[in-house]
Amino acid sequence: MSAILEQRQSALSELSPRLAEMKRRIRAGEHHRFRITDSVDILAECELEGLDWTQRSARLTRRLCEAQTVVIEPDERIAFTRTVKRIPALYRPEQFGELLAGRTFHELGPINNICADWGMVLGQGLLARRAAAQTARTRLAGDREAEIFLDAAVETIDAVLELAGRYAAVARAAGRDDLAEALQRAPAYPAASFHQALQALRLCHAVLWLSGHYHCGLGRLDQYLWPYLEADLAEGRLVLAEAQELLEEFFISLNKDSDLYPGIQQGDNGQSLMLGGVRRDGRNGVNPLTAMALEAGRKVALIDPKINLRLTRDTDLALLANGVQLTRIGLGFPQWCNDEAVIPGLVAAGYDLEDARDYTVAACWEFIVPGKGMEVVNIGAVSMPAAADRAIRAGLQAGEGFDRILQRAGADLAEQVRALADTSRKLLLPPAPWYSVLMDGCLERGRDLSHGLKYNNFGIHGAGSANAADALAAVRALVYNQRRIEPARLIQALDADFQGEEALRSELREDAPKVGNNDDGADELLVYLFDRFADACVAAGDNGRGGRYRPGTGSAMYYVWLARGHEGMSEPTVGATADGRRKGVFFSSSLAPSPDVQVRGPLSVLQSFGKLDYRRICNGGPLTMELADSLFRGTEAVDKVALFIRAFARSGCQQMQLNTLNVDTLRDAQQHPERHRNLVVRVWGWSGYFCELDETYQNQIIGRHIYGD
């Protein structure tokens, strides 16, 4: 364990005074004084020039870049502060109605929840991308659609280069030659240093948000940035301490504008990155930057970037312990991704092996390939509790056997998938010329990203799985096998939300098998539900874009919406259920035992969820556990949790997120938010500040099952 102890000792360092002050200013919102209150209006010029949608999208990027006020704080080495708050509309509401005739937008409309090929962008530089566009335009002369797109892509490149040039000029005038050099070299040319790569990444990533996109991922950061740092170290241009500080500053910079980013809740912004894992050739990709990024996340201790860490059964315990340090301080990340489960699942879903090895995550947990996917990873969710509840009610009322109830549940899931698939085929993806510049093949092919890429799959979440399996298990055990509960009485109790039936509710909750206890009676029903869900996604066929439907084990916000309803939800709210859950009580988030269920412990939870066939459910969705902060008391605590994470990898499970909670602290934060403004919690696939969440989500987090020592 000496390596783990050594790693822990290195983690004792704190932010430098410069960065600590920078972090303080950002959390205090002092940079908001630079923001422009007036909106940028581009509608008039777009209409005057008769621009189409692709041209308008490029004009948006250009005008928003031009409208930025250059802000370089005296202590900054990585510069960019967004000063334009609002993204203007490209069309009038009635015009959008015409564009959408017979079609539908995904979420807010703009392309989101994908990841650029940042390694390609940093390695080529924007001038090379511009040359690729011009070469393609010559080759495709006469193809009007290609000409319009490629001209639009060049317009966005020029806008970003102009913005970088203005920043470089201000830096030079201020005597900041190091920063000016970084801005003049990259992003125009291939980055020639670690500093230049970080600066180019910050600027190009920020322009995605300025272009109206959101949930913009950062991909495999340690893989594409390590060559620059390795070269700097070899040439003596940089020492590790300085590189560490640059990385920490980059992490801090990602938190500047996140309050302007859209999401279900504040913090749900998708600034996710991936660390570790195998390379495209199958060799171990862990490098010194992997540990440095984990250390930066621990020291910065802000909600962005959201860190994911890939591992296998043999991942070094020192690296796991380094990740646990972030969990220990309550950040809710890293999220752990098991290469041994994820990669075979992606290959089974049609991904080339080299691409599958190169996976990252979208905003929360959905597995995607950087630069090669125009995938819509969340077109909705099936409600497994609704499928189970409808099957139970219909089967009991008809006097059918339990096997028939299972068949009904499977058929219900299939119908839910069909409905989602039918709607999804009407999706309209708006053009995205700037995002296209950052992806593989768009410029070369002369087609916008919205036309699709190598992978064009749609993802569907499987929400409330543990509650559904528990309800079915209770009916099989107590109604059919033991005959303790009469069918009519159970239906009446469900209709009455268990009013006057507390004894029956207690039987359902306490005497029936439950997922999370390694009980085959409940777990086989969990497996059954996901198998039927996977079957339904296969049967749904082509998604209209040359892709398939990927089932997943996540729930996103649906664990709340399916229990309490939400505007625009097609699936009705589920009332009281046969697992003893009352109406309005939340379902479990992603993969987790049903709320308030007594389980044997974390290992039995791993055993239950390790029985799923993750080769068939590759859209992602984490096993979610809340750990009491008391687990981290004592010198061996981090090592023990690291060993538990290794057990997770060896269990066959696919993905896991851990949250460190203290209920008393959370309740005090509700009463006295001014004392806890920096308190971070894991919400579903992302971390946010507890006091910025709606009370609904705060209460759900407080009510989660917490594993103690």
Given for the second form:
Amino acid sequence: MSAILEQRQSALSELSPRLAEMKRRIRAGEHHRFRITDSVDILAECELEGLDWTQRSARLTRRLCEAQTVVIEPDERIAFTRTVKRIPALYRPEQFGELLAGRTFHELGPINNICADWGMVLGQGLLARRAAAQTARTRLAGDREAEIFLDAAVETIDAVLELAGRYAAVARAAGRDDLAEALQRAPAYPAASFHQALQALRLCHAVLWLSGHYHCGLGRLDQYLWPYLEADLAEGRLVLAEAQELLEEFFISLNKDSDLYPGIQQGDNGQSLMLGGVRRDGRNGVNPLTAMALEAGRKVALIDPKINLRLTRDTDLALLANGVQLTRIGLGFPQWCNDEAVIPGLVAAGYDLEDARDYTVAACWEFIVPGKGMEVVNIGAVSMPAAADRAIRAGLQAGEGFDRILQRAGADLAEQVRALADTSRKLLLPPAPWYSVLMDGCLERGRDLSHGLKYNNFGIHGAGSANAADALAAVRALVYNQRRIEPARLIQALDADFQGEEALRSELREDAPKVGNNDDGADELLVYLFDRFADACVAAGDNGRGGRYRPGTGSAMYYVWLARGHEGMSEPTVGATADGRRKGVFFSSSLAPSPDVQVRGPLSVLQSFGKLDYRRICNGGPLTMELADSLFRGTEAVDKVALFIRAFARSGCQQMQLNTLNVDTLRDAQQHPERHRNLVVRVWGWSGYFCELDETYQNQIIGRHIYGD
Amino acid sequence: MSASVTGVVFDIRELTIHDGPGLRTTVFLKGCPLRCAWCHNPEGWSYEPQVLRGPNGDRVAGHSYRADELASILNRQAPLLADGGVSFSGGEPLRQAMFLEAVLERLEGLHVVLGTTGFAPAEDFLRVVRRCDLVLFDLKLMDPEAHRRWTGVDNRLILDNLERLADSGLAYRIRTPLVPGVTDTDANLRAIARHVRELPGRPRVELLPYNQAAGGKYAACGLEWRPDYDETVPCRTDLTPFQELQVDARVL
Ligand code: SF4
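Show the same protein again, this time as the form predicted in complex with its partner chain rather than the form predicted on its own.
What follows is the entire complex, opening with the chain shown before.
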């Protein structure tokens, strides 16, 4: 293997001219000219044929595959460009009421934020999946639901094969025999080479989006692709440099259609993949593709795919340094996941050990098992600042002791969880025949994935945690212990958004313990809040789908919404808070010290957040830190940051986003967006083009804690 | 040494890059007898806490710690610093030798690096370095006259302490800041190389390229930044003078 690594290191450090040109075209949107303006309408035929929901879903996949025009650029080795822009409706707007019958959709409706079993799909091929469907159909004859589902699944498989066939024919006619062969072989049959595997993956993944699904994960890419590359190398069919270039082309291709994907802001599209970590049997799964993918991410330097890397305290420093080379360029990748904290957490939440070891992330950071999870990882958020604020106000007004305030905060969290749980039990997951083809056991059982898979949990974000703990810490220190602040005055000041109470505000901000300094005065309150949150999730019981509620430490967009309010959001918003935060000011994103508080540095931050019991909070949510790009001056910096990553694993923290940025550049980009079109920043679970973000998100990034400046 | 002896610290930074091997936290002790023309830590000069007036408001540089208090802050980080340790820098940390010794006495299981100018009474110097695992010893200019001109002090005491350090058998490295036209000259680097070659243990020389942001904090300290060398000229990072004499040197 060391010969392989040496070869790898000698590979070019920049994109080849072919790929550089491809990247330029995609960023310039030149391929948009292939997009067709006609929209497909499937309602008429669905109504005429009296199709049910499952059948309509399959029909949608089929008609959109058919509507796709074939685009093969002369320099492409991995083909597929989406040309159908719009996903048509399955029902008329007025029919949804009846369809839902009092239940609700999660977000936009279609299944999203899960991950297919790509290893299984590439290894079996679609014809084998088709055969599995037919076997099950024979076995389950008479089970009407199974028959409908399996016929629908076959319809989608045939549609994808037809699309692949048309691509192959065009490739053949254009004299592109290599591409034609790849498209003819895979995805119909098991991929027989690394190239075929990438081509099949590109096509099958793109059809998920085309079927209306979104946040479609890519899973453990280095694990399921390595066998193909290993065989190619052993047989001498491929040299490493060429494999590297193919992987880079695949990464670039994931950026082609992302402007058509739904999300909060462009870039929030969940094309996430996982690298490294242990195998299902517990052995080390790191292979040459792990580092190759990190390198590809660095060279491609686009917002997709979103790269995650698993590690333990024993992970090879050279691999960590590879990851840091990617960190250094500022995309916010990789997101680091600590196997030592994640796997036990999943096991404690009821996952089989082998499955827990096989975890990847959903769109942002939520831990899921590819092929086996129909989990809804983001049914909503608890507002920790609202819980703390209501408890503080009620407790102070009633003249109670601080312990009682803590109890109230815990009860408030429990109430918030209960409300989310009640709503979530009404969730209706629509059928997803094509996605079901790609999952473990759906065809074999004759049941669509919307009926559930092995794991069916729901996840809840725990947002604004540092601000909430800081507010409680300030009240404990200044109102109770030191008796410096009168309760009535504090409540008045909060109501007045600290108008005329600047001195009080600065006491709250400067003179009380803050999360992020390894100070138990604040950290134990953070731990308390998450413990109560976890208790509440346990108490909420079954989610109606045979799953449970998983508490998490992420915030997604709630660090903005819970501070400012958002249309249609049921979570509570909160005004000025007792940590000295003014009304409307954002909370910190996921896990991070509160904005603008003094923190000693990144190690203390690790130690503060390392105190959480991650065995109880396994939905994920990264500790988020920014490094100044100037930190990377000097020859030793990458190795030092790699050691810092190891310290992250040692600290017991679960997940970390490490972003590199330069505030001056960001400010300049606000003034002169035209000069910084390709400037990428990590926003929360995703990265986006800075200049394409709303100003509020831009400013939040500029205001984060930046270490090493 | 008493736990209650206090010292003044102007910064504790975590994840410092240039203060020794591995992952480190660096304590910056206030007070320095030198006045290097290129100094980028002017808040490290005076021993007293002082108010820095920045564009985003005022901030006090310099916080007083008891020795046991500082030691406990550092000891609590030990679990994360197994691949590195703590470093003491400044200012000139030996300016607070008694405090420093009291802190070092209380550290548990931490690898300790001292970054020093060597400009301190021999007795202080030896007492402290004996408690360190590695000393990063500044050698800025070999010519005594130039040393006086650019740092404000003579280098005799420094060179004597360097000899004491070399004789002590402790691990040490030489640090040379590369200041354009001042310390990065061929003559100075050759003189350093010649001197180092004769030192017992043949320490490694680490060259620190000039940082253009050197003057950043002067205004906040109420000082004017007026370097009398041309800081826009890139500093030379030529290792030949060292290589020719087989002295291990590298650029950080
Ligand atoms: S020795 Fe260091 S702190 Fe003292 S003046 Fe020189 S550069 Fe500044």
